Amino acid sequence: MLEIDFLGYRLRNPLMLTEGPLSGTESLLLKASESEAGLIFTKGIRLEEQKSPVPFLNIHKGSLINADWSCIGIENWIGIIEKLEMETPLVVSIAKNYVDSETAVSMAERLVIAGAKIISFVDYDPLQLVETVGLARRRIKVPLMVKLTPFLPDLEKHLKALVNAGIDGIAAMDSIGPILLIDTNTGAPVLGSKDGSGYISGKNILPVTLKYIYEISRFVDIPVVGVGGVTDTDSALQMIMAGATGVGMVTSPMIRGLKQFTKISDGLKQYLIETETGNINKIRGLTHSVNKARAISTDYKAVIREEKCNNCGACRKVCYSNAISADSDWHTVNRVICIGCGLCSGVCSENAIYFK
C-alpha cells in the first residue's frame, strides 16, 4: 500500500528522515532507525569536527529556526559507517558547499569504500553540483544524489544538466534563509550565530516546497524527494501530489518526535483506504494532470452546505465584500454580491464551503 521503489530499494513507505540534528551520530541514526521512517539522511558530513554557537535551534510558531552546522568530521563518520548495522537505507550526505569538487568526489570515495550505498551532495552553486555529479559518475558506482537549495534560477537548465551528468535522485528543498528572530526582551537575537541569522523550516515553508517540487517534478524523470513543511498526513500527501517520490522530514520529528513517522504513515493508509485509491503510488504527481483538466473562471461563487455548517461565523467574519450572512441555524450566501475570493473557505473548520 504504501511501499515505493527508490534507487534499487524497496522502502516500507515515502516517508524519510532527511539531513539535520536527528541523523549527526551513529546513536541518533539507529534511535531513527527504530522509527517507521523508510529511509534516512545522515547529517551532511564535512572534513572535519565543527561546532556550531549556541544556541542553534529555536521553534518559532509550528517551524524551526536553525543555525546549526555542527559535525562529527569525515574520520568518525567513516568508522560509524564501516560498522554501522541498521535495516533502514542510508543515505550519505556530503556537505559539499565547504568544500570543491575534486575534495567532496574523494571523500564519497572513502565512504563508499567503508559502506556508503547512496551518496548525496549539497552545494548552493549548481554549477559546482553539475561538476560533482560528473566527476562521482566516473568514478563512483551507487546511485547519486543532489540536494537542491530554494529558488534555483534557470531550474530546467540545471536540472537537466545534473541529469545529463549522471544524477540518480533529487531531493529539494533546503531551508530558507538567512532570517532573524529577535527576543524583544533583550533585544538580542534568539540564535547565537555570529550576527544571530540563520534559516528556517517547518510548515511555514510548505507552499514553497510544493511549488518546488511541482516545478522539478516537471522537467526530471527521477526520483524526487520534497523537503519542507510537512507535518501531517495533509501535508505529505500534498508533496506527493505535487510529484514527490519520497517525503522528508526535520523538523516536524525535531519538535514532536520520532513518533510523527507512525502518526502520518497511518495517515497515509487511512487515507488509500477511504479514498479505495489501493496504492501511494497511484497519487503521486495527480496535481500535474488536474491542472491538465481544470477549468479556470473568474466567476466561481462561494456555496455554504447547510448540513455541515455549525454556525460559527468565522466565514462571515473575513468576508470582505459583505456577502455571508447569518441564519438561525446557518450561514448562506449572496451570489451576487460573493465575488469568490476564497478567504471563507480557509477559515471553516467543518469544510462546509465549496466554490461553484
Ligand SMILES: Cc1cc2nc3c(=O)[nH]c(=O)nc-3n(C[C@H](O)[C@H](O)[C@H](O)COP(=O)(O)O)c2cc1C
Second form
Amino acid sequence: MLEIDFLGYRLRNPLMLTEGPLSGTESLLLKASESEAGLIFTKGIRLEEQKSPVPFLNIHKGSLINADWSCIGIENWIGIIEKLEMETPLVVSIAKNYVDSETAVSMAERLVIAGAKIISFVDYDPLQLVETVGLARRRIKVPLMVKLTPFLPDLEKHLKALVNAGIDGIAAMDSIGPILLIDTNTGAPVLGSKDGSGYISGKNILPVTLKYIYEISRFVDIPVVGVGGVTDTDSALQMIMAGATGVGMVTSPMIRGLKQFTKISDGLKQYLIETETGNINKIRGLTHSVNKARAISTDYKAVIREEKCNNCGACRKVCYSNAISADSDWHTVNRVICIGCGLCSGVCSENAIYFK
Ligand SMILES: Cc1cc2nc3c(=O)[nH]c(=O)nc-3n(C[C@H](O)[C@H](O)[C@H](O)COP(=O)(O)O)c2cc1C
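Next up, the form predicted together with the ligand. The previous block was the form predicted on its own.
Below: every chain and molecule of the assembly, starting with the one above.
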C-alpha cells in the first residue's frame, strides 16, 4: 500500500529522515532506524570535525531556525559506515558546498569503499553540482543524488544539466536562509552564529517546498524527494500530489519525536483506505493532472454548507466585503456582494465553505 521503489530499493513507505541532527552520529542513526522511516539520509558530511556556535537552534512560531553546520568529520563517518548494520536504506550525504568538486568526489569514493550504497551531494551552486556529478558518475557506480537549495533560478536548465551529468534522484529543498531573529530583551540575535543569521525549516516553509517540488517534477522523471515543512499526513499527501516520490522530514521529528514517522504512515494508510485509492503511487503528481483540467473563473462565490456551519461567525468577521450575515442557526452569503476572495474558507474550522 505505501511501498515505493527508490533507486533500486523497495521502501516500506515514502517517509524519509533527511540530513540533520537526528542522523549525525552512529547512535542517533541506529535510533532513527528503529522508527518507521522508509529511508534515512546522514547529516551532511564534511572533511573535518566541526562544531556549531551555540545556541544553534530556536523555535519560532512552529518553525525551527538553526545555525547548525556541525559534523563529526569524514574519518569518523568512514569508521561508522564500515561497521553499520542497519536495515533501513541509507543515503550518505556530502556537504559539497565546503569543498571543490574533486575533493567531494574523492570523499564519495572513500565512503563508497566503506560501504555507502547511495551518495548525495549538497551545494548552493547548481553549476558546482553539475561538475561534481559529472566527475563522480565516471568513478562511482552507486546511485547519485543531489540536494537543491530553494529558489534556484533557471530551474529547467539546471535540472537538464544535472540529469545529463548522471543523477539518479533529487532532493529539494534545504532550509531557507539566511534569516535573523532578535531577542528584544537585549537586541542580540537569538542564534549564536557570528552575525546571528541562520536558516528556517518546518511547517511555515511547506508552501514554498510544494511549489518547488511541483516545478521540479514538471521537468524530470527521476525520483524527487520533497523535504521542507512536512509535519503531518495532510502535508505529506500534498508533497506526493505535487510530484514527490519520497517525503523528507527533519524539523517535525526533532520537535515531536521519531514517532512522527509512525503517525504519518498510519495516516497515509488510512487516507488510502478511506478514499479507496489503494496505493500511494496512484496519487503521485495528481495536482499536475488536476491543473490540466482545471477551469479558472473570476465569478465563483462562497457557499456555506448549512449542515456543517456551527454559526461561530469567524467567516463574517473576516469578510471585508460584508457579504456574510448570521441566520438563527447558520451563516449565509449574499452572492451579489461576495467577491469570492476565499478568506472566509481559510478561517472556517468546520470546512463548511466552498466556491461555486
Ligand atoms: C538543525 C538542522 C540541521 C540540518 N543539517 C543539514 C545538513 O547537514 N545537510 C543538509 O543538506 N541539510 C541539513 N538540514 C536541512 C534538512 O535536511 C531539511 O532540508 C530542511 O530542514 C527542511 O525540512 P524540514 O522542514 O522537515 O525540517 C538541516 C536542518 C536542520 C533543521
